[in-house]
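Read the single chain below, which is given as structure tokens and is the form predicted alone.
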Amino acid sequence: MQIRLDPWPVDTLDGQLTLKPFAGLVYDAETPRWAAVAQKPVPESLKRVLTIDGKPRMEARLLVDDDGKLSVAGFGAYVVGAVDLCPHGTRQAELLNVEAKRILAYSDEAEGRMPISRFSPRNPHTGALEYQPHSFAGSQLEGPKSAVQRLMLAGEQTLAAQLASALPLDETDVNALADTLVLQDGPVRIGTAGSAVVGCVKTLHTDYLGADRIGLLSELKPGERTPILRFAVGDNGLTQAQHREQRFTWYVRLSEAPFYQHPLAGVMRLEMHAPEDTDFVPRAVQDIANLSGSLLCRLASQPHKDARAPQNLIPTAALEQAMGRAMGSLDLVTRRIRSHLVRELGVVA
């Protein structure tokens, strides 16, 4: 018996590695041999890189009285970003759209439609506070966060596909490589099908190779990576003609695990969505599997750097700090909140 190391630290939302198997059908998509792939370099028709994340956050929790019929709300912020980089390191890097969005989440059993908040400052230097309102269906205690959730993830769909070029879908075009790139933080969103985006997952959750392939994982050399796979989003083993959503798959190592953690450490798991067509891997997706481990292993970051190296890559952990600062201080933001509700229930201070 051995015990390593699992090396993303406790107090995050999982561990980086469970595990658990595929319930559906994976499928060989590029070649039926399991063997490494090995990198190539990122050529110079890639112009543009983006990362794409968002970060979401609950405010305060809320208590709606209306003429004595009470439904939960809840004040919210998201921040939906991007980093602009040049692949081959010729430009300095840039962020996009980092700017946070307020949400005041409630009930659509709530009667009538909830005003806009406005949070007026005391200080002007620190800024005003505008809470748009957005319903959720039910009454549930957890439907606030997950309307704020949602509205993130959107956010990052619309983003992504704003910034990504078109992905031609041919067999064999050579130059099919988009020359601008988003890499989106956890799988692709539905709605970016046709277009340059990458799901980078970092968490090893679900086992979609099976105990005769998931060896080859530890045997990867950095930058390297394994064949290209297809598998359905909801496969739960029905045929394909009823599958709601096809994507690519396959595994980059971005560096080596030490001896002390488990040999699948320094993996992440890309994505892309797939046509229907099962006869093919486009050239296009072909060739960004090619590159990508190339541009990763220049991107991931190190252990002294972020908890949660190599796969919180660079740029990511920039976009996150930038958006947190955009949300500003929670414990100012709700200072704010409760200011506001005492003037607005007429009590003094």
Second form
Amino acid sequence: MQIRLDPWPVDTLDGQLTLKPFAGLVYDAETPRWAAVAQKPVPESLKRVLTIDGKPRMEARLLVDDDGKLSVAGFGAYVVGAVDLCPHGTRQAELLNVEAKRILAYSDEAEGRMPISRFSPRNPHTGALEYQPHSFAGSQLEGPKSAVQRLMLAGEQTLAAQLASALPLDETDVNALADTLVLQDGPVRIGTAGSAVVGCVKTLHTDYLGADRIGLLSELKPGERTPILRFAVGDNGLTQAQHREQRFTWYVRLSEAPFYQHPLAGVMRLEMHAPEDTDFVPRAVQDIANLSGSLLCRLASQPHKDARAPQNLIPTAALEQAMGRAMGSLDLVTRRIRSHLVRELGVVA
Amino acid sequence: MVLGTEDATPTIFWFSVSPGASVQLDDLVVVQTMKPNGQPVDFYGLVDNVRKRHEGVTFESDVEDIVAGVLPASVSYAARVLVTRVSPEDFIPPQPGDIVQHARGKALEMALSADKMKEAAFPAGLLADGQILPLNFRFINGESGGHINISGISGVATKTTYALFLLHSIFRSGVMDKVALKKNGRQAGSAGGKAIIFNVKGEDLLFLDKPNNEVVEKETEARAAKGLSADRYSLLGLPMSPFRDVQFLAPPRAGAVGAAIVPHVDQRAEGVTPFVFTLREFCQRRMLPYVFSDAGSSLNLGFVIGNIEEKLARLSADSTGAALLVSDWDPAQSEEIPDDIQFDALGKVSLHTFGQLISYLEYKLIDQNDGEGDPKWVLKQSPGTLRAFIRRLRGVQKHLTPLVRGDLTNQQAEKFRPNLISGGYQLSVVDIHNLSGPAQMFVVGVMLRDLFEYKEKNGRQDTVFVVLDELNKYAPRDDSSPIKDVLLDIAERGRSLGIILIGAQQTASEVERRIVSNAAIRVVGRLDLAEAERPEYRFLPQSFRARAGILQPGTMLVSQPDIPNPVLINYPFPAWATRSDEVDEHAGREVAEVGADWLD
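The form predicted alone done, now the form predicted in complex with its partner chain:
Zooming out: every chain and molecule, the one shown earlier first.
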């Protein structure tokens, strides 16, 4: 019997104890030889690395009773920000764009009948509406929350597309490596294709490798990676995989796993957009894969500082903290919303 | 901006320093806050703490990641302000977010209460940023307060140097004239101001009238190091010149009776006047108690001293000249007969030396009447006490013999009598460093007593500054002595008589509390850190007490009644020589120019 500790904190869903096999097809994109690839140093031409993340928060829920017809609305906030750093450590890392946006999400069914402006607390200094009204379709209970989530993801994607350099998806271009690379938290999003955006998947839920190959992950030394693979998003093996989003993916080990932990502790899956219907790996993607080991080992966190170390990168953790701060104290915010509603609704209009 | 993460109170608050700005300790700042009714309240204060830290990080090792460019963090730069003044006096706290600015011009005057001082302000040194710290002369000359007390470790704290700088500033800034003018001349201006300095250490102060050949160089260096716009003397509005109208007094060398009186100094050849007291003056002006520094230790001894003092004073009334004539001494009855006793025409014995006076007293107290002593002199005191009295006198005989002489002609007595007040001198340096401890006590005690008596008769018209180092020796906390009584008198009543004590000591904790607490202006140089924690230094805020341990020469903490917090100042290098090798023989002129003078 083998007993191993799950490296993830207990509040992380599922953890890494089990992996669900990927139902679709996975191709060798780089080489059919399944062996560790050594890390290469970060080239001088890469000047800027940005880690992007977002954070949503629901601050209060509203129940709107419109002549017996119930609908929901919610006060929420989200932040999308980035950390701008030099991969060579020649300057200080900086926070970019960390600013809270506040949303009053309401069902489109209440559109026109709900005095939205009355529910939006105003900034006492500027008088500006603090919560931007935003309607969503349907009247489901989770509507406001997912609306905020959607807005945040869209914000992340926009920011990533804005900041990342374009990436030529050519097989041979020697100068293909961009000078700005974006590391995005989670899988890459639709819409960022063609730019140097790398998705960092911290928790491994899906097994893309199969039982005969997964053993390599536990053998990787810190900084080493697997060869690049290619798969199609949402390929369930049942339908034709054509015209689906194609992704490149590879695994990198960021630190040694202690013997008592799950053998995949310290392994991160990286993902990039792949051009459709090509069977080669563009030079630029390969360059990024090569440097990813060195770069991520540099950014990897320590277990005593971060429960999600090493996958939760140092700049990402700092960004999360800054984003939490940018949204302000939840207690204070809900108190302000409450007092606003008392003022607005307490007096019969 | 005033910080909101630390308490902001009317007396102390923190502010954050904007990127690109810089604040150092002792900078003066001003912040304006608005009351709800729209009335502005200004807070003036002094920066007493500055700090930088990484903001938003949790672990100390995070600094490595920040420097490596991996972890974003900003540096928070904040400073703490001790409020020195609130105007108007509405003691509300400043609002977090209020803008803090360097105090300059008008705001600086307000911060340092210079607006209250008006014409009584004179420069006490330069602030850290090169601005002038004004001192209020009315707190020195006795009008509102008086006396200055300076503490600090010997050598590095340069107490005497600062005392001299203050004198230079008082005499040459014109503040005395301005204050006198304001009073319609009821107070004398700088022409009436005098200073007496007791030199207790080396011959440091015997060249105050000579220019210092290093001052230009040192001031140029300081100007460059501190980035000042001019040399410090010009900034302070003071002339870079030595003291004027100085007389130097020194005790005479020990010599045989009738020997020539020459000053006991080694380095300075001319311009030093020796001083001696005649034996008759000694008796007439009741100097005997000042021989005994520990008279208070025994009640009986004090009684004997008082009695003898009275008897001698009566004796002296009969004689003239320097010597003391006594009629009732039969030296044959003495155990020891002095060799050189002279008899005058009437058969009286003429006492010429201090030793003879002691022999006479011994005869009167012990030997006369076959060991009974003269009953009128003994007054039933036990022989033990009387012997103790004589023994003590014998102990100091060697030290006082050169100072108290009976072998002077009237002319000599007149010439060598120390004249601290009525001469035309502004500054009198009394060199006592060559004297032994008891003789120093005697000289200081007698001179200060005379000064006090003179001022009691003549009033406060002309302010006299007395500079005395090592107060802990002259007015120790625990013992009592005649000189301590004089100093206490000066400390407590002197300011109404126009005698201002500029006292200095290494440790204020060892000086009589009433003397230190009577000083309106308190100055602290480098202190021993254990000393700095004693209650005498409670006027320094905690951060200043800690800093007192690292002050450099030329830097002092000055506390004055107008400003509730002490202020750190630096003052210029002395423009006067403090050693013979510093004397600038050419007085700052080119060698060729001096040569041309000689050829003319």
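For the two forms, the rigid core is made up of the largest set of C-alpha atoms that agree within 1.5 Å on superposition. Numbering follows the first chain given and starts at 1. Model, not experiment: these values are computed from the prediction.
After superposition on the rigid core, the Cα of Asp65 moves by 2 Å or more between the two forms.
Relative to the superposed core, Arg91 undergoes a C-alpha shift smaller than 2 Å between the two forms.
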